[in-house]
Structure formats: structure tokens, C-alpha cells
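Below you'll find only one chain, the form predicted on its own, shown as C-alpha cells.
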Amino acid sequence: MKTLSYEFSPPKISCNIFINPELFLSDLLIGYLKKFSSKICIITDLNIKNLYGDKLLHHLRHHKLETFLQTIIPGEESKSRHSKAKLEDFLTSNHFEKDSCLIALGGGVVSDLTGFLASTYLRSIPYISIPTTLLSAVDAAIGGKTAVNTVHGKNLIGAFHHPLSVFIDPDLILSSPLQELKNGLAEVFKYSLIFDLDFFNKLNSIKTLSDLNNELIVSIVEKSLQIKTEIIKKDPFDQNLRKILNFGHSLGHALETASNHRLSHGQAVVLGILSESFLSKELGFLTYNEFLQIYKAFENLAMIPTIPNDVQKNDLVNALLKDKKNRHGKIGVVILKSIGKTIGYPYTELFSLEQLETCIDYLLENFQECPFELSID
């Protein structure tokens, strides 16, 4: 069993992170879950509810604990004002009071709005993560950002809210579909690139996707949650260092809402990742060999996808220009020193649209048309 935790105060925050195959249905979620909960919701999508949630439900209820399943439509569209409103009214109307608990069961979008969920509902009640996708594993699940999308960009409403307990099963897992192990990748390369070049190194020793199993899946998620909350102990709330876990989001974000969500969240970090490597590679920091590197590293593992024809790049434009990370009227951009290691403090550039307009046409120039072809100039 792999334990890591994480604390701060004030005010008082501690989550324990489990990692262990067959965590799902073990004894020590039960005895966790009955030391301190009366009444529990597990909020889960329709295709994991058939897969797992009807399980994990049937399995609490054996064990007498008093248990409720609700369920959303997969997908970012899920991650809604109105998802949560549904939801609310469901625990009000089942007088789930203080002492209730949310177990959040599926990957980054039922993360994030459980988690949100649970900031608000009677001024805040706890909740658990049981990931069931790596990208929820080694990001959405940890940290306590929560949050639900609008019309106007990605997770423009939310609030800090950190989960009790996070249990990591790599069965769970293992199990995903291939573009959702991609997606998590994406995060977990994101992690070596602002923090760990050995890391770094490490991935890039991974020749296919058919590689991955429950020791490699346990030592990447471990190490990457190593990195993730050694940060947020040193910056809970996200107002300096904290920031370069942004690494490949102002443009993944865009790219994200320009698409319409077509784009997974994975696959928009992979070519924000790369974008914002061009750019630091632009800026003089990267060195060609280095930005070559990173881009070889996503293109040995297939993972770098095309851009949907019809995203323009005023698209592209309007998106940056709401996201959550501007100042001033410019955009916030996290810039690679080097492979393992970011600027320093402040830790994000701004930038106006004009300097980053080389930024979005080497996107749009390189990855709509041509995905697999390499333009430095």
C-alpha cells in the first residue's frame, strides 16, 4: 500500500491518498467511511455507475451503511450550473445534513463538480475521490480546486473544497479506455516537465501505452502526486508557485472551449503543452533539442491529436481572452526554463494577444492540417 497526505493551516486542511490495487470495495474504505459518515451519496457518470456504482452501492449497503447513487450525463457538458442545482435539490429533498458525506466515483468531471458540490451544500460537507481514470487520479481528484464550466470558459466558477480521502485503485484504472489513459498522461508529463527531468526521462522510457500495468500505473501516479503536493503545501490557494501546475492550460483551455469540448481535456493539455513549449522555446529558454524532445515524447505515444477543421482561430482568441488566469487584460502563460524546471516568481508571464499570435498560428498552422508534422520556423 502506497500512503502520501498533504496538510496545511490555517485554516485546518489534511487528505490521506491511498494507492493499492483491489482499494475498490476493500475493508479500509468501509471502516473509513463508518467512522465518520451517517448518510453517504455516491455521484458517479451512467458509464460508471454500470461499471463500478452499482457495485460500490450494493457493497456500502451490505455493510449497513445508509447509501444513495445519483448520476450525470458523461461528458464536459455535465459540468454544469445546472447539474449541481439538480443535485442539490436531490440531497435537500433526502435531508442529507453535516454529518453526510459525497463520494465523487469517475474521472475529472465527476471530481470536480462532486467536489464543488461539496463546498457549497450547507456551507460545505466532506466528500472522498475514488478516481477511475488516470487523469482524475494524478490531477482532479487532489489539490481541492472544484469547479463547473459555463458558456463563457472552463471552470470559471468554483471553489477551493479538498477531499477527506482520495482512493487510488490502479484496477480501476487499467480498465479505461485508451484515449483516457492518454489523457491522464498528458498531466503526468506535464508533472515532469515543470518539475523533474529524471521524471521526465523516466516516461519517455515507455515505448506503448501496452506497457502500462499496475506497478508502472502505481509508481507514475505516486511520483506525480509526490510533485503535486509538495507544491501544494507550499502554496494551498494557488497565489504563486501553485501556478506552474497551469503548465499547458491557457492554451489547452482555449483549444478545450474553442472545440467545444471535441477536444478532451487531455488531448487539449498535450497541445497546449506543446504551444507553450514553442513558445518558451520563442523565448529563448528551450533549447531546439529540448522543445524536440518534448514533442517526440507525445508523438512515440501517439497522443497528439488534430484540431477539429472548423475552430477558428478568432475562436482560439475569445477563449484566452476569459480565461481564469488573465491580469490585467493580458494572459497568463507558464514559461519552461528548461526541461524540469520553470521561471520563477511570478511563476505565470503575461502576455497580449499580439505576442502570443505566433503562439496560436504555430497551433493552427501545425496541428489542424498536418498534426504529425514538426514547423519550428
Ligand SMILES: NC(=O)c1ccc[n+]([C@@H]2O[C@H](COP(=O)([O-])OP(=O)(O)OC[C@H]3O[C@@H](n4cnc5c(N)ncnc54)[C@H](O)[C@@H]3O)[C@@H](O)[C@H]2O)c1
Given for the second form:
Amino acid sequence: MKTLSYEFSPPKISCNIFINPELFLSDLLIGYLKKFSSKICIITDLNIKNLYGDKLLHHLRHHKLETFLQTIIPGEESKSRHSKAKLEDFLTSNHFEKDSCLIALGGGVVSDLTGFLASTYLRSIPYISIPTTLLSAVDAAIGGKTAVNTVHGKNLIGAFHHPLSVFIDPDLILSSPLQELKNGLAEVFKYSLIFDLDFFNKLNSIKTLSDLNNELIVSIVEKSLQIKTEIIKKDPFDQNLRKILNFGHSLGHALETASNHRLSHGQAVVLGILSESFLSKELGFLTYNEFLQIYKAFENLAMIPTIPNDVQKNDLVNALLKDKKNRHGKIGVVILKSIGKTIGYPYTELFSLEQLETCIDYLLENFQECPFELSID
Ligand SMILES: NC(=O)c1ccc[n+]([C@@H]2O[C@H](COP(=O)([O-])OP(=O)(O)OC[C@H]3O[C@@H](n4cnc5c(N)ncnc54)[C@H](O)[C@@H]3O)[C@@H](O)[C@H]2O)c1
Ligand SMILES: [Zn+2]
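Now show the form predicted together with the named molecule, given that the preceding structure was the form predicted on its own.
Full complex below, order starting with the chain above.
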């Protein structure tokens, strides 16, 4: 069993992370829940309910834990104030109290929503996470950033609320669709690019996604979380160093919003990383050869998506202007100094829209679907 943890104070926060096959229905989880929780609500989406949610519900009830299960519709649209309000009503009408506990069973949509729900219900109750996608295991479920989207943009309403613990079972992750593995690898590559050249080289040695097995997933998740927890410990509230975790996300979030979530978070992050690496090269930090290595890494694993052809330059501009990291109308972007290193304090550079135009043009010229249907008559 691999274990990691982070803690800091004030306020006193501690989070334990367990990584092991067969954790999902383990005694460890039962023992953990029995220690502190009177009432439990598993929050999951409809896909995961059928695959794992019902099994977990029966397992906990079998061990005499008073457990409920609530579902959301799969997809980013469910990360909303509306879903949160419905769940709040369910918890209230079923008399969930301060020592009740939520379990986020699912991908990043479920963990972001559940974490935010737990942060405000009765002014905060505990929650634990059981990630079922690689993306949530290496990123969304850990670190305490919780949020919902609004029509104005991604993650605009949220709070910091850390899970008490995270149970990562590689069996669940490996059973997810291929595209979900690619989405998670986008964040994994992000860690390597901002922090660790050796890790980038190790990831580059993966020739095909069918190489991914339990052992490799455990080691990728462990390495990614070592990097993430080290950064969180130094900057729990996103005031300085933690900003480097946003590498690829300024343009990435804009693409997600501008495409109306037809590009998933992970797909948008791949393109965000490519365009922000392109910018780092244009600014004279990254060499052309390094930029090419990054591009090839994604190309080799068939991770580069296309941008839907109705996404216009203006849509990206509008989405960029609504990013919550903006300051005085300027857009913050993390710049790579080399593979494995970002520029130092203040960790993000502020750019005007005009300065980011090369990035936007790079994206639309190279990755947009062909605007016309080709027909061969
Ligand atoms: N809080 C953070 O720090 C943070 C970090 C990164 C991403 N995020 C957020 O995470 C979200 C994206 O998360 P995601 O990529 O996990 O997407 P997701 O939660 O939407 O899951 C993707 C799809 O895969 C399905 N699925 C999940 N696990 C499965 C499994 N084991 N088998 C079969 N199907 C499965 C889900 O039902 C869903 O349809 C975004 O909203 C993003 O903003 C948050
Ligand atoms: Zn992300």
C-alpha cells in the first residue's frame, strides 16, 4: 500500500491518501468510516452508480453503516448551483448532521461538486473521495479546491475544503474509458512539465496506452501526488507557488468554456499546455526542440484533440476575459523556463489580450476541425 499525506495549520487540515488495488471494498475503508461517521451519503453520477455505486452502498449497509446514495447526471453541466441545491435539500430532509460524512465516488465533476457541497452544508461537514478517473485521482480529488460552474465560466463559485482522506484504487481507474485515461494523463504530463524532467522522460517511455496496468497506474499516481502535495504544503491557499499547477489551464479553461464543454477538461488541458508551451517558446524561454518534445509526447499517445469548427476567436477571447485568475484586465499564464521548470516568483506572467493573440491563432490554425465537409463525388 502506498500512502501519502499532507497537513498544515492554521486552520488545522490533514488529508491521508491511500493508493492500492482492491481498496474500494476494503476493510480499511469500513474501519475508517466507522471511526467517525454516523450517517453517510455517497454522491456519484449515473454511470458510476451502475458500475460501482450500488456495490459500495450495499457493502457499507452490510457493515451496518447508515448509508444513502444520490446521483447526478454525468457530465460537466451537473457541476452547477442547481445540482448542489438539490443535494442540499436531500441532506436536510434526511437530517444529515455535523458528524455525517459525504463520499465523492467518481470523476472530477463529482469530487468538485461534493467537496463544495460538504464545505457549505451546516457550514462544513467532512467528506472523503474515491476517484474513478485518472484525472480525479491525480488532481481533482486532492488539494481542497472545490467549485461549481456558472454560465459565465468555470469554477467561479467555490471554496477550499479538503477531503479527510482519499482512497485510490487503480482497478477503478483502469476500467474507465480510454479517453478518460488520456484526460488524466494530460494532468500527469502537466506535473512533469512544471516540476520534474525525469518524470517527463519516464512518461515519454510509455509507447501506447495499452502499456498502462495496475503497477504503472500506481506509480504514475504516486509520483503525481508527491509533486502536488509538496506544492500544496508550501502554498495551501493558492497565493504563490501553487499557481504553477495552473500551467496549461488559462487557455485550457477558455477552450473548455468556448467549446461548451464539448472539449473535456483533459482535452482542453492538452491544447492549453501546447499553446502555453508555444508562448513560452515565443518568449525565448523554451527551446524549439523542447517544444517539439512536448508536442511529440502528446502526439505519440494520440492525445491531441481537435477544436470544434464553430468555436470562434471571439469565443476564446470572451472566455479568457472571465478567468478568475485575471488581474486588472490582464490574463495570468504560467510560463515554462524549460521542461521540468517554470519561471519563478510571482509564478504567473500577466498578458494583455493582444499579447495572447499569437497563442489563440496558434490553436485555431493548427487544431481546429476542417471547417468544410469534404465530399468525394
Ligand atoms: N478541484 C481541482 O483541483 C480540479 C483539478 C482538475 C480538474 N478538476 C475538474 O474535474 C472535472 C473533470 O473531471 P473528469 O475528467 O474526471 O470528468 P468527469 O467527472 O466528468 O468523468 C468523466 C466521465 O467518465 C465517466 N466515468 C468516470 N469514472 C468511470 C469509470 N471508472 N468507468 C467508466 N466511466 C467512468 C463519468 O461518468 C463521466 O461520464 C472538471 O470539472 C474539472 O474542472 C478539478
Ligand atoms: Zn486541470
